[in-house]
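First comes one chain, alone, set out as structure tokens in the form predicted on its own.
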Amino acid sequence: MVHVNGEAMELSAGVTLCQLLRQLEITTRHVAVELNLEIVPFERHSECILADGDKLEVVTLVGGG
């Protein structure tokens, strides 16, 4: 189990935020992600594999003024 903004999920063993992002409906590029204090690049998004009891914060980013 991880817990995405403050909620619990259940997820299959060996998913990776990229998948996670995909199952969420988070397409966008434009998306900061903070796993466990830390924030993980756009580029590590496909290779960052989640672990039972992470913790994550996702944030869409939107443009205007």
The other form holds:
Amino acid sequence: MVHVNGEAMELSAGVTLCQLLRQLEITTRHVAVELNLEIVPFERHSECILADGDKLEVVTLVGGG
Amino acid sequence: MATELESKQKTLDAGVFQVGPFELSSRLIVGSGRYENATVMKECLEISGAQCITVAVRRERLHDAAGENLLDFIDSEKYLLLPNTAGCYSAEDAVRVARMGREILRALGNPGADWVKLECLGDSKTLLPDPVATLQATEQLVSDGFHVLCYTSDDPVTARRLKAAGAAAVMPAGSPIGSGQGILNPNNLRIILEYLKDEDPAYPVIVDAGVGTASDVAQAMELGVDGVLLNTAIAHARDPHRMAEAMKLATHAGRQAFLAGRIPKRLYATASSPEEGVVATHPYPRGN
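Any chance you could show the form predicted together with its partner chain after that form predicted on its own?
Then the entire complex follows, led off by the chain already shown.
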């Protein structure tokens, strides 16, 4: 079980961050991912294997002033 | 061959200004929030002539993430994006959001990755900044290599502390965010300009927040600020396209008027036409 943007999700063992984002249909070019309060640079998404209890924040840009 | 007048006009260009590592061609910085829809936003950004656009960082939708994204409407090749930390109430959160914004812009290849508009709020009703948290976040972000543009109140002492902490620009509010009240305390802005530009005339001071209409922008520019950052005044105008044009012109007009130097205010009139040779009788003795 991992938490993505505060939402609990079941993941099979060994799933990478890259695979999770693809599963959620998220365009990786438009987001930043924080794993347990540390940014995971986009170049490392495919080698980042998620573990039980991980807390992820996936953020993007929206309109703002 | 250029006439003398033409070459004079060329030198009248209000010019670019430097903030951190960037040379901005427009002194108007506009936000991308609160528009009726993304198409209106895109058109208004274009009309405003702004080169730099502020954006906010928020959680991605986990369902329907493949839907519309702001970046489908803002050409990141064309605009310099300035991510903000809007909505943060602590230095810790602001630093965290700034790092997220940097990563998004880095992935996009946008040159704005290493700068941030820092907002550390202290109160949800006024959206006034928390000066202590703003200062702490500035110190942290500067040590992380960010060029920090600090949203702050119009307090000259705080402004001076933020500059001393390494802020790339200090951005006092004219009045509360989104309030449209304009420049409430021009004297504080004058003092900020005097303090921050003393022996450092190029140091950027940008009015951020509170602008309601074009005359507010012109007033700020006439005081000598380097730029104005606004959002709601365009986005919520009855005709946003027309207001975007008005803001562009007001920025230019205000800058030119500042450079030109206004005449001093006097209590009594001084005639613009010669007083000699007037074909009329004077009803009162001279001097009354």
